Every structure is written in C-alpha cells, then in structure tokens.
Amino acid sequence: MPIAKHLAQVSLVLALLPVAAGCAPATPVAQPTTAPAADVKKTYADMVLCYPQLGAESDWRTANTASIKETAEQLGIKQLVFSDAQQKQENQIAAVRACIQQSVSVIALPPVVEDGWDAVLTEAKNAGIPVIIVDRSVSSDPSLYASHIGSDMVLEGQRAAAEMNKLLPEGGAILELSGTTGSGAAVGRAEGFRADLNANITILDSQTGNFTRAEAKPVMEAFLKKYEGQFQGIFVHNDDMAIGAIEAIKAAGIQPGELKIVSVDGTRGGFQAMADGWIQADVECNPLLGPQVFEMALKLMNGEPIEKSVLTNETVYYPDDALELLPTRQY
C-alpha cells in the first residue's frame, strides 16, 4: 500500500476515536452542592439593621432601646446602626438618610411624630430598602413602608377611658397630661379616650408633658393652682409623666387615692406608683419589640410575606397586681 494512502487511513481512524468515546457512558461531572447565590436564604449574619431611635425620654423608651440592642446581640446580626434623635424629627430624618447612603438591609423607624415622613420614606423605597414603622405611627401612604409593629394607641385610649368610667361612675371632671404633640401615641390615646369616655365626665384641660417627668411636673403644678378642688381624676399618657405629676401632687399635700389616676405603659415605675396607691389603673404598652422587629426584618430580606400591621399583646394592670408582679417586670 502506498505510504500516503496508509497515512490517510490512520488519520481517519484517529479522527473517529472521539466519536466512539462519546457513545460510552460519560464520567459523572461533579455538580455544585449549594444553590445558586440568588436562591440562598439570607440569615441574621447578613443583616445590617438601622434603628434611628427617637430619644430616651422615658423608662419605656429605655426598655425599647435595650430590647433592640440585646436582641441584635443574641441573634448575631452583622451590624446594628443605632442612633438617638433626642426627640427631634430632623435628627431622625438625617439618620435615615445616612442609613440609605450606607445601603443597610432594613430600616426600623420609631417616628417621633406622625407627619413629615413622605420624602425620606420615598427615598428609602427608591433605594430598595424596606422600612418597618415601630411603636408610633406615621400618616404617610402605607405603600411607602413595609409594615407597622406596635400597639394600637386608640385601643389604649379606649381602655383608659373604660377604667376612668369605672373610677368615676357618678361622673366628674378630670385633667389630661398628653404626650408629645403630633406623635402617634398622643393622637391615638387622646382619640380613643374621648371616644369611650362617659358623657358625665368632663375634661377640664389638656396639656402636653412631652412624655417626660421633668416637663409633666410643672404642668401638674400649674393645673393644681388653676383648678384646685375642681377635678377628681387625671388621665396621663405615660408612666413617666404620671410620676412627675405625682411629685407635684405630693408636694400639694394630696394623699394617695384622693385623685383617680389612669396611666399608660406598665413600667416598673408605674407599678410602684400603683403599689403606693397613687395610680388606680395602668394600661400596658409593651416596649420589648426587639424579637418581632428582627424576625420581620429577616423575612423582608428574603422576600417572604409579612403582615401589614402587627400588634403586641397587652392588658390592663391594677394595684392588686402591682406588688405581686413588680419583681418580675422587665422594664
């Protein structure tokens, strides 16, 4: 056979070898053992949560801050971006914008007042950062935030009214120490209280104590001078203000129980005031929201469905409960 023809046949055989090999069982190729990155669920270790706290005006707020920080540590989140706005909305808005610039995972906002959030909430939405409204409410379009976690402030006001109705069955006159003007807590509690208060009970006056002991005391001192002997009860929007008011009442020589006081919060200070006979009913407002906030934040990070509004479980406490439960109160 000519050499050229022989070489051509060898070349043909070699060319066919890969085809024959392709018909044989293929060697298994190792597949990835993890899901594609887009399908991997995020964990708390991936979470950067922004919490622009509105301030530290009360025992309730201090407990709320502690709950957020302690829960973040327990869950091992990547970072908690915490700030204190000192009860100034402009400080909170600046903090939210800083968190947007930082591209945090989720923003959990306890708003100092209801109005004025549209612009910054729109900025967060446009940046793809979900916002959870915590504790107090906002008047913004609900489409601008993911959910609200907290109390029903109107219901708290209604519960307070029911207690005052029981304390003054024959009617009478009362005073109101209101929370921060324009805040969801103050607006809701005032609305609910007025809606369910008996017609034979008159609210002589209402002034803000800004949710603080320091501001409530002089307001109560002025009330005592202006309405001496003209009122039988006081509705107070939180325990810290109630404690400030009680200081003024003590100084005026009034004894425990002479004035019927209904407060809101259920703090240790409020329980002590009940045990001492000053507060006759304390409507609970639970500040320990950390677990709920972080659980919802993780669901949002993973695109899981959430409820638009999540309420906390709360009740009403009385003096008979105070001494027994006081040692167990977490805030």
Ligand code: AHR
Contents of the next structure:
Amino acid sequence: MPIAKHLAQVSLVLALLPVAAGCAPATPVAQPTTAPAADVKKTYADMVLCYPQLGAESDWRTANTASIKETAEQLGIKQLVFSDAQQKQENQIAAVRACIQQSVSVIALPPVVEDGWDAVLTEAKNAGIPVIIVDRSVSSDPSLYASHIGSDMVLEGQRAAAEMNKLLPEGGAILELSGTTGSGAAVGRAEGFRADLNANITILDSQTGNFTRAEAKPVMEAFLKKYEGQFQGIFVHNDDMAIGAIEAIKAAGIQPGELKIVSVDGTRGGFQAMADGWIQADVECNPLLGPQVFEMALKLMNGEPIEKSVLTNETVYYPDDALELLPTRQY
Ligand code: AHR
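I have the form predicted on its own already, so could you send the form predicted in complex with alpha-L-arabinofuranose?
Time for the whole complex; same chain goes first.
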C-alpha cells in the first residue's frame, strides 16, 4: 500500500476512536475523593450567630452577655452579630430583621416580653433561619422556633414560695417587687409563687421594678410609706431589685432580718446581701447559657436532632454559707 493511503487509513481509525469509546460499555471512572459540598459537616468556623440581647438591666444580664461573647470567642465562630435592645421589644424585632437580611446561620433570641413575636418568627422561618429562644419564653406557637434554652421560671417562683412559707411559718403579709411586666421571667415567677404560697400569707401589693436597682428603689420607698408596719416579707424577682429595695429599707431605719426577703438570681450582689443579713434565701437563675446555645446552633446548622426545651439545672442559696461561696461565684 502506498504510504500516503496507509497514513490516511490510520488517521481515520484514530479519528473514529472517541466515537467508538463513547459507544463502549461504561468503564469505572475514579470518583473525587472529597464528598459533595452538601454532605460536608459545618463547623464553628462557618457559624454566623445573631444575639439580639434584650438589654443591660441587671448583673444577671451582664453575665449572660459575657457568656455569649466569651463562648463565641473560645469556639472561634465566624461572626457574632450582637446588639443591645435596651429593654425595648421594637429594637429587638428590628435587630432580628437585620439578621434575617444578613442571612445569619442561627438567631438566638432572649425575648424581653412573651407576646408579639409571631410576625418576625414567621419571617425567620420563611427565610430558613432557625431561632433558639434563650432565657425567657415566648407565647408564640412552638412551630415558629427550633427550641427554648433557659430556666423554669414557674419552678423558681415555687421555690421562692417554699422559702417564704418557711420564713413566715405563722403566716403574715408580704409585698412583691416584680420583674418587667409581660416578661416570661416575671409572669412565670409570679405564677409559681402564687401556686405554692401558704394560704395564711397575703400578698398586699405587687409593683414592677423592671428588673433594675434604679426603678426598684422608689417603688420600695412608696411601699414603705403606704404599708408601714403592715408587712413582714418581700418577694423580689431579682437581686438587682433587691439591692435597690434594701437601699430604701436601710434609709427607713429597718435592721437586717426584720423583713424577710426572698430574691432570685444568685449574683455576687445577692450573695453579699445574704452575708450582710438582708436576703434570707436566693433562688438561683443561671445566666451562663453560652456553651449550650452555641452547641445547639451548630447542631441546627448540620440538621441534627435537638431537644425542643432545655431547662437549666438550678438550686436555692442561703445566708449560712454565702460568705464562703462568694469568691466562687462567676457572676
Ligand atoms: O430573664 C432572667 C431575668 O432577667 C433575671 O432574673 C434578671 O436578673 C434579668 O434581668
């Protein structure tokens, strides 16, 4: 065969090879060694967590903020979107909406009050952003949020009632300094307290001090004027308000222990007031929720199962070992 004709035939065969290969039965093809992106587990380095804090009204709140910020730092999350709503629900709602716009991974919301969250929780749900309710509760349908992490506020109220019952075994009259009106903490504590308070103890009056020292003091001053000599005890919904109330009580010339005070939180200030004889029992409310919040947020990002409700394990503190425990308190 002339060389030119032979070369032409070889070229034809080579040109047809890919076609022939395409028709051949499939041969195994090496698979990529990395899994497709959707199967890769998310880590803390991928996490953008939104924490629209409700305010800075108490030592409890300061400790809660610190726990969130410190845990974010320790875990090395991508970004913590933190804001302070100054105890205003409209500020919290605006902060949640900004986080939805930013497409954060998870929103962890400590709601200032229980009602009024349906619209913004629906918006988060429609955007595919899971919401963890932190600390206080919401009255919205549970289908609108992933989970709640926090204290059992009703149980705290029941524990406070049990302490008041022990402090006033013969019964008597008391006053209540309540937390922020409409907040899960105030509603739950008031409910639990009333449920377990002995029938021979009467609540003469209940006013809010909005969980702050500054607002509790004038409320206590007014109570002291109005009910002078008519009450033996006070149930105070947090230690900051107890400290504000004690200032007013001291100024009225009343001695430590003359009025039986039951408070909530277990802050350093509360421990000091117990050591000084002003508070007779302090029902614990733990603000150090950072580790649980971030752990759950990561599970949500990976579509892993989570508990619908995670309650904090808490106790009651007393004056007898308050001074000894004071240096060990983290908040
Ligand atoms: O929701 C928790 C309560 O809020 C704490 O008892 C109080 O100190 C804080 O302001």
